[in-house]
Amino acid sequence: MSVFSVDHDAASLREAFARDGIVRLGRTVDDAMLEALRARSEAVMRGEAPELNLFFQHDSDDGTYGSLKRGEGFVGPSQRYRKVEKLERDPIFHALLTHPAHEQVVRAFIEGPVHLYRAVLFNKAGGSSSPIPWHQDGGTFWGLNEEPFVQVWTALDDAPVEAGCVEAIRGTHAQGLATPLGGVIPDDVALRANAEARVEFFPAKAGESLLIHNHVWHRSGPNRTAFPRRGFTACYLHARVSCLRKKRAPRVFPLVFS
């Protein structure tokens, strides 16, 4: 299994990222690794890796984001889990998020030791999946002393518009957080920003990657095809970033690049 190198030099990558908040990285993952990742995704959702203690969230029954159930975790074998987290514990996904091609991208922005905030599979089952509304990946909800901003999203399947590809509004990261809490952007804020007129679609072929700023406004629609649409994202942190939560022991983030 291998990952291709990214066809961007550090200076041009920083320039495009600072301007747009989202950058196409091109094809990064080869067919052999894609097959392994897809097979592992299906196995994980069948419940074949209980020893990893992964985080699961199943899709809603009615295909709407507002009906998603929180805190249920694994509810039995299903290919309709919309999100699986903590995949840095899995050797196949770990091999992708620590590959030199990812490090090449991350090193354009972070010097020294690099930690991982999260490694997540976002799954849209064929014919039945909920959309993800406009949101930003940051804010007090994330509970960090410094806002993360570097994440690499990789299509494990073809992700055309009709399958719920990534949608974004270029440049919105430069305005900071829409709310201090972060996460979902309120409807009235999106309306004032004229978001629907500014949206851009980022369809991707299997194996292609996007560099996404955590604060750029992004979303995805439902999957209207008969095939799964799976994407994997890894969010990276500078070593100085720490967890601020008080009710439980602060999270310790794994080292991925030393």
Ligand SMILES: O=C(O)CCC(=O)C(=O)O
Second form
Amino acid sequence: MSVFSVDHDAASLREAFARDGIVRLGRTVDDAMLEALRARSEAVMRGEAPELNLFFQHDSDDGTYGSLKRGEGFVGPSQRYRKVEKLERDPIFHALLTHPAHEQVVRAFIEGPVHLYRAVLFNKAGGSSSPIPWHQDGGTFWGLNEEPFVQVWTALDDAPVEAGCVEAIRGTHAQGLATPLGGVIPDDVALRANAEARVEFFPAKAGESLLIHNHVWHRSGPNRTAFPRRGFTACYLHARVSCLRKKRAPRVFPLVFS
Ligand SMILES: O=C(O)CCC(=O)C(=O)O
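Taking the form predicted alone as the starting point, write out the structure of the form predicted together with the ligand.
The next block holds the full complex; its first chain is the one shown before.
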């Protein structure tokens, strides 16, 4: 694995992140690793890794977020899954989330042992795919005793505007959560904040990463190209962060950097 170092030293990264809540990290992953990740994504969606017991969500038939089906999981081989989670169980994705360039970024924010909250592939199949609305990755929905804030998103394919690149509103992380529950930002809140006029597009080339604050308002559009647009995101936690859920046994988060 060749190692790219990110475009910032720790101090300038912290400054940009505190100000904007989203920072371009430049190229972090080399072509060989990208090839392996893309091939693995396709294999996983064909159902070739049942032993990993991954979480799947298929894209909706009509290309809207509102008609996504929840709770169905794997519904057969398809390259139209919009989301695959628990990828820390896969050695190829595990190599990405523990990549030295990503550790360099995480270490600018978290000292000591680092745990992983989630490792997710966001796939937008070519031709048709649903957008992701404005949201924040936190709140009571995430069920933690402390709000997570560090996630590194990496483009596995070129992600231009027309393929549904990440979009965000700089600085919105500083206002905290729009709702205590977190997740999707209600339309009236987005309207009052004049979100449409403030949106910024973050197109990325394959292998480039973004550092995203969990509370920065972000979303992505449909993929209007003929090619897949895959992005992988890993959210990291201080080891002191714990799961608050009561109905089932609390989650235990895997250690990624010791
Ligand atoms: O990959 C995308 O389209 C968006 C990713 C995202 O929303 C997230 O990481 O929370």
